[in-house]
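Next up: a single chain in structure tokens, the form predicted on its own.
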Amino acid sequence: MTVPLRTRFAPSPTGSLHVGGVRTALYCRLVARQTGGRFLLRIEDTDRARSTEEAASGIVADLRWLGLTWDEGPDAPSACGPFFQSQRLERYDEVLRSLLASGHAYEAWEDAAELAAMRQAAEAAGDALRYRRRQVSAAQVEAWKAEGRRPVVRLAAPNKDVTHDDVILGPVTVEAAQLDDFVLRKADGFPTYHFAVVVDDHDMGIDLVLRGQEHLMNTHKHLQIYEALGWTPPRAGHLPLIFNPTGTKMSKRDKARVAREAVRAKAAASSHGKDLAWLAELTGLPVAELAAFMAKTNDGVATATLIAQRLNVALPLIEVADFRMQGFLPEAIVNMMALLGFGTEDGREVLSQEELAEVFDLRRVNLTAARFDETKARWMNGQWMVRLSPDALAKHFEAWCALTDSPFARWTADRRTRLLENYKARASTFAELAVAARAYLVAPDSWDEAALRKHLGIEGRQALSAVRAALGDLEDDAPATVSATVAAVAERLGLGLGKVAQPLRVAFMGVPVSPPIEETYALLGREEALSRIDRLLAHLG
């Protein structure tokens, strides 16, 4: 009998949602669905310096857009809430008092300078600083209090090895000599991540924690807190990292790296040299800010994005927002992330969340890092472009048009749907589709010379003039009528259909490639279509 499991996704709102977080949330949700359990969303916003409400709202919105909805969390309250850590401070203080009373935790009074000196001494001895409790007199404590110093609270580490039995990696042990008395509450009164996450997971009844392997060594700290409190810890599994094709960790810093390379390449190809005044003029950013960015003292994503836009450079796809702007489908992103670290037994790759819930198995999660391949991601999105129902695809396209302020947003819904039906198999993303369909927005100001020679000789011009007259006389512009009219002109002139259709395509699009003539005509609209024929005929004389 399957035991229902409570799982959770607990992002920190210090920036946009990383696609690695998408995979974590998805795996947690799949386990909950498979077992008939519950999936929770918790916002870990105790980092007051970096957490923002805007980031929290963005993460929630991205998860909803992806279809990774939760059973309990923001906007889905339950008895174990609230689900923002900043709203749970009284509970953390309550638990902390019990640890202080039991002697499992204590106050430590060193300031930043003293800790730095201790760290330097340890490094000079060839070791890392592992803090252990220091005996301090009551008089010294009173003196520190008088000067306004505030203590942190540390956990008294047990003098024994700590073993974590990972559900993915197996047993992992940290020896007692490697442990230290880590901080539970900072001097500002806010709990550390390590302390708050333990209290939250206990209070919320979490049975299984899944997170990236970068958190593996944190789990040993959490087990010490659970033991000190006498609580049973949830099981935990650590997922493989996600690397770029080059073998480096997929990180937001990649955006800054690509933007810097673009600036250097632009400078090398011109007379700009190291002077950044040209870049300041181009971006509107202060030279000092740009200098800090180029010196790698600032990896600001906003700065990198603006530079890339001005230099017409594509940045790596790292965050959900990047994929959304490029016109990826949420179904494809979820599908793609599921397979970064997991493979189905039968080799299937294009799977919905419902299908993934049927086949997902933690025992098949890889132990080694997965590699993100943008080419494969675009292929996956192309599969979903044709797999989704017309209505679902149209809703996604409408949302993308609004997000990017695309000119297609000003088209009617029926016209956008027709565009999708004709181009969804020709483009892997909405951004690619928009490029492919740009000719519908802007009439060609020139025509392919090879096409003019091939399709618009004397015979082609006669065909174009004849079909212009026939289309101009139509009272019914339905695609079937347009198709029949073009065919009738071809028959009357004794020409193959292509001899009439290709000159029309050149007139409509500037090149002899387009969807079927009747569809192209419908997408342009009668007035624009006839105008484009007239322009080409006038050009040909």
Ligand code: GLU
Second form
Amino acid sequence: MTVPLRTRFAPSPTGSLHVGGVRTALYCRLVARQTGGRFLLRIEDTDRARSTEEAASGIVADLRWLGLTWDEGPDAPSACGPFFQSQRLERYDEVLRSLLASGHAYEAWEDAAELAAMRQAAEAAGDALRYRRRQVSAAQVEAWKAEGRRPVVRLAAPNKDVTHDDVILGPVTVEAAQLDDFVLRKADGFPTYHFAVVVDDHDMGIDLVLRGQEHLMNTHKHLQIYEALGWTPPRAGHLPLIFNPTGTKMSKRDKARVAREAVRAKAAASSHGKDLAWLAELTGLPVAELAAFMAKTNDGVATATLIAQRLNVALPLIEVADFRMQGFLPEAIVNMMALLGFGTEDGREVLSQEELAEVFDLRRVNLTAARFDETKARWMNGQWMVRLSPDALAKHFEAWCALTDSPFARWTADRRTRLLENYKARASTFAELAVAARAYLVAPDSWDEAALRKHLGIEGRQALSAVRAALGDLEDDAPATVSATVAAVAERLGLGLGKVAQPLRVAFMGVPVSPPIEETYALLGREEALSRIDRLLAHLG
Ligand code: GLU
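We have the form predicted on its own; now please give the form predicted together with ligand GLU.
Below is the whole assembly, all chains and molecules, this chain first.
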């Protein structure tokens, strides 16, 4: 019998949702669904300097857009809420008081400078700082208090090895010498991630924690807190890291790296040397900020994005927002992330969440890093462009047009649906589709020379004039009427259909390639279609 499992996704709102988080949220949701359990969303906003409400609402919106909805969490209240850690501070204090009372935690008074000195000393001796309780006199504590110092609270960690039996990786042991008395509550009164995560996972009845492998060593710390509290820990599983194509961990920093490379390439090509005045002028950013960015003291995504725009280079796709702006479909993003770390037994690759729920198996999650491949991602999206129902696709396209302020936003819904039906198999994303369909927005400013020679000799011109007249006379220009009219003109002139259709295509698009004539005509609209024919006829004289 399957035991219903409660799982959770617990993002820190310090930036926008990384695609790696999509995979974590998805796997958690799949497991809950497969076992008849519940999937929770919890916002871990205890890092006051780095968390923002804007990031939190962005993450919530991205998850909803992806269809990774939760059973309990923001806007889905339950008895174990609230689901923002910043609203749970009293509970952390209560648990902390019990740890202090039982002697499993203690106050420590070192300030940043003292800790830095301790760290340096440890490093000089060839080790990282492993903080252990130090004896301080009551008088000293009084003096620090008088100075206005505020203590942190640390766990009195038992000095012993900790073994964690990972559901994906198997048993992992960390030796006592690698552990220390880490901080549970910071001097600002806020709990650390380690402490809050334990209290919440316990209070929310979480049975299984899935998260990225970068958290593996944290799990051992958490186990020490569970032990101190006498609580049963949830099982935990750590998902393989996701690498970018260059073999390093896929991170928001990749954007800064690519932007820096572009700046260097531009500087080298135009003998700017190290002077950044040109870049300041181009971006409107202060030279000092740019210098910090180039010196890697600042990896600002906003700076990288602005530089990339001005230098016209594409930044890597890292955050869900990047994929969204490029016109990826949520179904495709979820699908591609599912396969970064897991493969189906029968090799099937294009799977909806429902289908994934049938085949997903935690025991088959890979142990080693996965590599994100943008070409594959685009292929996957192309598959979803044709797999989705026309209605569903049209809804996504409408939203994308609004998001990117695309001129297609001003088209009618019917016309957009027609565009999709004609172009969805020719483009792998909405951004590509919009480029392919630009000719409907802007008339060609010239016509392909070879096409003019081939299709618009004497016979072609005659055909174009004849079809112009016939189309101009139409009162009803439904696609069926338009195609019958073109066919009738061809027949009347004793020409094959292509001899009439190709000159029309050149007139419409500037090149002899387009969807079927009646579709192209409908997409342009009568007025624009006829005017394009007139322009070409005038050009041919
Ligand atoms: N807030 C942590 C993060 O975003 C969550 C880690 C966990 O799942 O415990 O990395």
